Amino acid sequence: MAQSLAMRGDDMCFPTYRLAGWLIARDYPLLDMVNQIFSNAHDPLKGRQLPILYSARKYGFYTISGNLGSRFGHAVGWAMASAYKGDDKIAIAHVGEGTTAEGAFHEALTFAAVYQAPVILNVTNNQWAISSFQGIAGGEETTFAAKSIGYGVPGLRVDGNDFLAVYAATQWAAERARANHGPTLIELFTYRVAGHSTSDDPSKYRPKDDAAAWPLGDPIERLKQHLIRIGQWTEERHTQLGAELADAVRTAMKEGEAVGAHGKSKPDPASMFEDVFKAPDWRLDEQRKELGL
């Protein structure tokens, strides 16, 4: 949330699946992003990616790809056709720290760091790829971040659960490449308290109470008692914001349910010919005509 806050509203995000707050932190509708969950009749990618993969181009968040290491390549060439245009635009993209030992961190690099492209990478060192320790991709052997130096692009280790300094650096970052100084790395050091996905069970490779003694905390709290010590957040309107939150998030889950959800509802069949070629193609007039739609 704070790298959305951070960036211009032309620029463009390339995604991990954890990124819903960019969206939330540009008053992207929440309706939007529960029909989208449910792939029903309202869904505005008309059931064409799995849930919680948004894409949404007005707010600057382009489509989400299961396979993470291609959001380093895509950010890359998007940040090198705006150079080439003329535009002062930007990219921002995320990957895991376990991405990092593939081949597509380190292609999308060195055309980065060789066209000088107007971009800022981010690994997100939370220590679990799924279920493998951040030692098997080669953090026990320096950071993240220090991967940036052959290259020769800068690079940076931030406290990921440090709101204002994720802010500071993504800002730095962000007007040196529109400064035309090229693309910078930021690891941003934080740890995944939850499981990979509600299918995995972190209890199996590491102690139960691993989260409890990591100590950097919890990013919300840390951020919430900041602000009430400098006189601008109190607990009270932390609560009533909280409880507000909850409500508008049950009041889209009901509206979302009521267009359709578990496949009761669906995006009309005759729409997985839309979108797919900017001019009509005749191979997809055909195909139509075959199913009758």
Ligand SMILES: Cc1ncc(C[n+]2csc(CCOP(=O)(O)OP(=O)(O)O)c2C)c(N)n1
The other form holds:
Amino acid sequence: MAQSLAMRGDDMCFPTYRLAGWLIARDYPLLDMVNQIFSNAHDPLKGRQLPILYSARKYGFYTISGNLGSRFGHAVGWAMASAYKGDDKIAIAHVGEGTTAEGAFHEALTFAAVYQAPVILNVTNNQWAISSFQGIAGGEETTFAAKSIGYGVPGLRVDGNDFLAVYAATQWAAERARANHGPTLIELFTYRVAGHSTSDDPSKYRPKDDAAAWPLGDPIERLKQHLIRIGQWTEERHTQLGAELADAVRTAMKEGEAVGAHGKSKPDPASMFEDVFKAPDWRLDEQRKELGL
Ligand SMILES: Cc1ncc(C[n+]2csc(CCOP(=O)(O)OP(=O)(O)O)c2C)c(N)n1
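Got the form predicted on its own; any chance of the form predicted together with the ligand too?
After this comes the whole thing, all chains and molecules, with the earlier chain placed first.
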């Protein structure tokens, strides 16, 4: 995940559900991810979030929300607070192109522009919002990058399947933000080859061979070819790495299952009364006692 590597450890990412790569690129433990998915006794989020809606402050990863677009405004607010405190930490946020049709996207851009917030706002244009194609969000009228012009914010349109281009664009926007030159909107142009989720069947709303017509290739394959060409990588090492990673995922799954899957182990119910207020609150204390916890 190029952006995760281009940002500083103390910056903050306001992600969507498609950003697990951020955590993996920063060596977040796979087992913690699996335990979160299972909501088991070792779930770092104590069963309080939907599966895959990770949160990891130490890894610069703000909690994901199922409410599309809600992170854009949070990122701008966080970035404004950082600037207000005289800090040089910056924020980066993501939405899909479908989500640009939500008010939250436009509100966030207005605040970002007016207050020159040190933030990078990304639109991952994978061309499909479940079964709605990008035109439903205005993608046929103009590009998503060009939407920035109306707000007076620079907009970049990047080949989202080119690792190095994404890295370079992010680094450029991060330098601008850190030097107090304000926000940048980046459109990451890509294509969603698979379904929206495992319960989605894209052949119901687009031609079965649609993915074959996509000209910009697979980002991992492209980076691999580039690295081989410059003598930094080989087919053998790539195959070996693939096997190692598959093994790491299988091992984490087994370990997570051993802790507990499908409700076999759960976070301590009494923990729901923790972390709500900074100091103990008598109302919560009464509720906890009422439940005998
Ligand atoms: C406020 C809100 N409205 C609707 C949904 C239901 N929903 C979940 S994902 C999705 C499609 C999002 O498409 P896009 O923004 O293009 O992102 P992508 O999943 O393609 O990355 C929708 C409509 C939601 N989660 N939140």
